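Presented as structure tokens, the chain that follows is alone, the form predicted on its own.
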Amino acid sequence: MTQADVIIVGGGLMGTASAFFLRQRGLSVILLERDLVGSHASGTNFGNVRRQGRFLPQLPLANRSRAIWGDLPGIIGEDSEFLPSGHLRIAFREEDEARLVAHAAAAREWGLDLDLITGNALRDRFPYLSPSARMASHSPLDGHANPRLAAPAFARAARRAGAVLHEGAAVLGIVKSAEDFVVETAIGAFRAPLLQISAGAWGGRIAAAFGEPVPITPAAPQMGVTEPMPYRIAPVMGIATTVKEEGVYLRQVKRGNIVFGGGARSEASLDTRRARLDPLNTLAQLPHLARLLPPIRALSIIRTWSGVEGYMADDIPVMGPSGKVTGLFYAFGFCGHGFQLGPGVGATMAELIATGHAGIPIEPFHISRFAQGPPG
């Protein structure tokens, strides 16, 4: 039976980044992925590397992660096409404009400075925006990256650092003995005194098996990409709204294609590991995308896709130690907000597991918040 200091279940961005940073701290690591590294939410998301618009207590984690994104080549030897191009949240209503103003003031207290741009300054700086835009909240150091590259890049770096990664290693059962966890998989058994669950939407099933059920629901976000046009849109852009169907966003890659997402989600199945792609969702996105960026009306959509993501009832992830089982740690349920956080989650979980301290406040994400029952 193969043994290590830490076993990680789940080979998405959270798991692979944790494996890499645990090796930097000298712990031996076995990572077990049922399918291929980065094949679910970590590899099928929009690719947003944003800090603004987050639950404010999440900003220390987002700020830590942004620092890692900015030095990826120096840390793991690859950049995952990270482009610090800026991030815009656009308000079209007075009430949404007021929320942007309030969020900017509150975020400043958490170390995030946002520029609020209106009127002629907005038209001059971003002439491709809809003329009906009232305000843009600009986060100049945020941007986007390629989700298909990030988790595999961290996996390669973790392997080079000495971690053992197994794909095709579906977990069949986990038993906690007096000292160790024994993880039975389709390719054999593995043993370690420390266990991290980073299984995305499937993390809730494992937590429930340890007596810590959480209110997590799988869902399928809707993404798409257009044919290319001349590259001119540097920042990621999204509509600031409380209406889910209006909450679309887009980014242009250097090849000229425009990647988009947001709006309503479709169904996803944990059992089949499939996300339902609903063409009606794409049709519903189009008028809002055109409202945000009028020139997109002239472009053809060439591909749409989705993935299985896990959404918590309170829209906040589960991250930190178990409330019941010694040596057990969680990092899952990032509610479609996790791509930017991934490197920071890995660094924070490695610090927590290796030292007993996370280095930044993560108490709001603790699984014990559900010990008295789910919210609502």
Given for the second form:
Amino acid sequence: MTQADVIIVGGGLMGTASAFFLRQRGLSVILLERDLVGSHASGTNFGNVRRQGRFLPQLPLANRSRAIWGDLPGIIGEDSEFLPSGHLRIAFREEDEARLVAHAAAAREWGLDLDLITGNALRDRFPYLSPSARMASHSPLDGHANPRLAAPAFARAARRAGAVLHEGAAVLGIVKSAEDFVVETAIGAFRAPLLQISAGAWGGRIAAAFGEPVPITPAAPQMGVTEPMPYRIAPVMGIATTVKEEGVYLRQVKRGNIVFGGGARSEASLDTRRARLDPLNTLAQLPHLARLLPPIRALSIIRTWSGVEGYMADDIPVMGPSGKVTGLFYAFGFCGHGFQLGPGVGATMAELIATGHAGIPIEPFHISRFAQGPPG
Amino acid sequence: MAVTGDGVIVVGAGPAGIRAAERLVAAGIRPTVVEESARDGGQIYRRQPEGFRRPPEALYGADSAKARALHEAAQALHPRVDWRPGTLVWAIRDGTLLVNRAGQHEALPFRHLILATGATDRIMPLPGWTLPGVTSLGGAQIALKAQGCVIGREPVFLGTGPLLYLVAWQYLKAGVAVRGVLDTSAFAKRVLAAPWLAARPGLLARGLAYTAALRRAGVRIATNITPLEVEGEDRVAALRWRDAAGVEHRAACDGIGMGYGLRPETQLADLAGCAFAFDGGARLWLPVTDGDGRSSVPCVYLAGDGAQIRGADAAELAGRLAACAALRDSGRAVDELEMATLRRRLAGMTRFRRGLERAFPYPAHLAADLPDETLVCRCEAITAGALRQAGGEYGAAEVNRAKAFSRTGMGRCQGRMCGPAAAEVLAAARGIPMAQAGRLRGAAPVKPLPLATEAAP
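Same protein, different state: after the form predicted on its own, show the form predicted together with its partner chain.
Full assembly next; the chain just shown is listed first.
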């Protein structure tokens, strides 16, 4: 099949979830992935299924996504190790505590209930936390999942539902004819009247080719994992801070290892498609990890990794219809916080493409916010 | 960060590293020598702990003169090098080694780097191989050599290669009742490999002498066998195996030493950015070097078994040759005759190595028949079946993708133990050549890094 209702460029979590939900709505889909499904940011991120701490207008999308995460086995037939384990943001300073209080009040308006826990209650409930922690903002229904599994799981489900997925299909060029987009790739040409760009950090290059340049920068998250210890730390936790270097986070997986990330990022290259883990960043994470969870000092790190992520200048993704080209849609540049949103992005893009309506407000993510001068 | 000293770092103080450092010192350089163990000597000439008093003859047998010479050379070097024992190189970044010594971090910049990282046992999983009482052949030998301990009173030795017979003989000599030496290679292969093995008649004769001594002592030696299962409840009780005629046997034992040759420790070469190529003889991906030890990365040199398995004698020569290459590349005069002599002597050893690969091939064919429930990755407890599912249902075409889906090679050892065997299982499951199954990409830390690591004062 070289022709379909929709072509999706990019087989990360956004693209594979969109392919799956488009099939649910009865549209034919061809997904074109240059490398392997889920091999870049979607497969190398921390695995946070976190809603709290987000840009508030993102919460309708995050809430929609959270509902899908909770029902993954029913929807795609596997759970991608999703655990609704709860999520903690920990404040060590008075001003960070104040930000948590303000965020909790504001998030409630968007349908997200957060518990603010302090003092003895904090220590009783989470005894492994640092005694110097002042406050935890607890989001009981958030959690974590396995990023190595999620996008491939959506890809398999999309295939079972009838989508055509090609790996090793690097896009060489896209031409819009009167009716169709014609996508030239390394394995041949494909055409469809509708086109979705979910090319992650590389999405900016394609948008620019359609006359919609955006300020996007590739960057490399600094991830690591410890040796396993008995499973007893359920919630994902991170330091709530405005100081970049302090902003580490961690989660324990059921088999016992503690996965961590955060702090300074390193370089990633769109051309070599490689992200660099800077081992000095790993060292810089250590004191902050130990501040967050003191017992972690007894463990050893067994592995580190990174991946290519795309960061927008305003830290908000590009999602929705093109501002210039009819039939063209975008979902890329998720700024290192896209994993939780992925299933919701898929459902929302499918609804938007199939019906013309997203079902939830996504205007803040529209690409036209970067348009120069008057439209046209 | 400024490069200190002469900016030459040797990683590893075994036969290759010591001879490399010695050659650098002879040229008036003061290299930094980083060694993970507490003492120099490497594995084959591993020193016993301080305070142990066994004579070299008891520890190293026929190699005692070489061991003594190497240890004396190392001892003489200590005041002439920046000697850093007990130090793990866990990452390489922009011409700098990141090292950890007893929880203290330090960054060591280099201009020239000689990696002499040695080798570890190569394994092939079989059902029950993770039961207590099963050790690698090298581990069995180190227990005896370094600690004067044995892996069992009635052990069986399983695998292939010269080390199989050497370790069995060493155990016999130590008064242990060896219950069998079971070799997966056919004896006929040894005969066919004779023209290559003849390159080192002394070693060939020694190998035959070990075998003869084992036979004289009544030890059962069987070749061309198929290992079936390690039996036992809480620990090893027996090994089930099948002989060349297809008859099954059960050898009761309380310990198993298992090994199928050696596997170079190439993680640092990988982190340094060195190019790798598949070596069909060894069935391994190895870092590419020119004949003198230059890697594909300027100013990074590889020597000894960490680059390709040729044994301790070759490692001493290769260490010295790599140092010569580094000296020449940094503009110092090196006598061409010295390098030519080293190259010529190494050529014979390379030929012998190729003979060993023919005589004692890695039993790749066993990978296809491993039962699905057999553990391949022991750190993460990943079975052959899970790996096959990653390669089949999930479509992983090479080992890194299979790792992402199955966790194979994600544990404490980072695939150092299971990586090549996992690639064999994947290749067999997908019906592709081993070379196509690829190799696990290296990542820091090379070995577990304590979170309590702090900057050195």
